[in-house]
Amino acid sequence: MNSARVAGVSKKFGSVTALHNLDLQIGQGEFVALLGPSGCGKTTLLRLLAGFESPTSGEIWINHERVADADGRKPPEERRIGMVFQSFALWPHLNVYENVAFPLRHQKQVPDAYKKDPRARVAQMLEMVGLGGMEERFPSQLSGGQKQRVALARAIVFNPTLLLMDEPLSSLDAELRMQMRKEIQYIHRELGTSIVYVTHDQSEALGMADKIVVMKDGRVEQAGTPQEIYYAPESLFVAKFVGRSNFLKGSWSNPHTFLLDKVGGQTQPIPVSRDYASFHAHRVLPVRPDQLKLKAWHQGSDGVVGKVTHVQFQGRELLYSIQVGEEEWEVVSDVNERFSYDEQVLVEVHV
């Protein structure tokens, strides 16, 4: 069952095409992250879902109802959507209760129980976001994290079908961002509302979403689970943009064997367990740092030989830079497996 569907949607601003014939399904209760660099179209897509813009072509459906096409659109207040912005967007002259209760008066589809007893519903939402008892405070009396919690409570108070979040944590400090991630995930589990979450922070997308949609130049580059996006990228862009990747150079003897170029013109066959068809023409194999394993080298060792050029301690792991021929590979290793600068090592590839 779909909460929302984007079907063949394009959006032009004058001569600039921001979205190209986009298709996207957002399942009931699904947490979808739109991930991509600035200017890729993710915020434009969010504004189309919200009802702030109309598509140039194509259709947008929410809850099995067509809410937008090239001929017109339903306004935001008739779509039963909640929105959380990067800027909080709280009314400074209204206290916390009045800010959170605002949608209960102005949204078209609000359950009767919430309209009859708005104070109880607002109190319930403030408890959920950790602001119980703060109804009488004004935004000027709140910290950045508290303001974002108020914005979140306001967005979910009327039980929206779809919750749209546009870079909601980017103005918060690192520790607060981690805390708010947990709280957004908790709210998602408790309410079961479908969420579309715009971010350019790959760790946010990987850590929170059920599905990640990687966008580039107004198109969907790849959509899949965080695991699929990370370990099974379908393009050079996805492999580069999401997480770190080593691009091993060589050739493909068949879809399941990559022939790694070695020093002296030799090749090392590397078995691969999945389809890397989109990388065949580029003559590379994308490998994440944690898909490489280092072993001690000794005279007569056969395999891929490298030299340690840099080591960074990362707490539970070590990040190595390994010189392999003319290339430098990044390898993540357990802290118990230590190698020294300039030490020769064997590098195993596990993909």
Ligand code: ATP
The other form holds:
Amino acid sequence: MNSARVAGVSKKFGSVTALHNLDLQIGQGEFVALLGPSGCGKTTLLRLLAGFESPTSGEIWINHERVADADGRKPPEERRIGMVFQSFALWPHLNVYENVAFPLRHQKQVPDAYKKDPRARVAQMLEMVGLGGMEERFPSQLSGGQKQRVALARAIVFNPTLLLMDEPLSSLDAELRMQMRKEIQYIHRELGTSIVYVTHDQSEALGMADKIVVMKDGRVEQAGTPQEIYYAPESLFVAKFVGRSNFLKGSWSNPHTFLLDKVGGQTQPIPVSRDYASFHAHRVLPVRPDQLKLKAWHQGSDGVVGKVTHVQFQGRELLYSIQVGEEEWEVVSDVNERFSYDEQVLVEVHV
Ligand code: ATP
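Alongside the form predicted on its own that was just displayed, please also present the structure of the form predicted together with adenosine-5'-triphosphate.
What follows is the whole complex; the chain from before opens it.
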């Protein structure tokens, strides 16, 4: 079951086409992250879902109801949508209680129980975001993280069908961001609300979402689980934009064999387990640093030979730079397998 659907939506602003005939399904309870470079249309898509804009063509459906097409749109307060922005957008003259209770008065379709006893509902939400008992504080008396928690409580207080979040953590410091990630995931688990989460930050998308939608120039480049996006990128753009990748140069003798360009005088066949059709024309094989494995080299060893040019200790892992022919590859490996600077190694490719 879908809680929202974007069907063939285009959005133009004068001569700029921000979205091109875009399709997107948001399943019931699904956490969808929109990821893409600046200007790719993420915020425009979110604003269309929210009801701040109408599509130039196509339709938007929320909870099996068509809420927008080229002829008109339902306003945001009638869509049962909660929103959280980067800037918090709290009312400075209202205290925490009044900020959080606001949607209970202004949204349509608020459950009666919440309207009858808003104090109890607000207290429950504040408890959930870790701000129990802070009703009387004003936004100016709160830290950045606390303000964002109030914004979160306000977005979920009326039990929305869909929660839209636009870079909600980008104005917080690194430590707080990690903590808020956990809290957003906790809230998602507790409430089961569908979430559309716009971010620039790929680790946020990979770490939190059920589905990642990678956008480019107003189009969906690829949609899939974090694992699919990371280990099975379908385009050069996705392989470059999400996570780090080595691009091994060579040619394709058949869909299951990549022939690595000559290193040390020999072409090396590399067996591959999935379809890389969109990479054939580029003559590259995308390989994540954790898909390369280093082995000790001995005189007469067979395989791809490289030389360690850098080693960085990173806690549980070691990050190696390996010179292979003219190329430098990045390899992530377990701390238990140690190789030294300048050492010859064998590099295995596992894709
Ligand atoms: P960022 O990550 O920088 O916020 P984004 O992916 O959210 O970018 P959008 O804000 O959706 O991108 O913008 C998509 C395109 O539409 C851009 O080229 C932008 O300049 C254009 N655009 C967005 N809103 C308007 C507007 N109101 N008027 C004219 N052009 C607009």
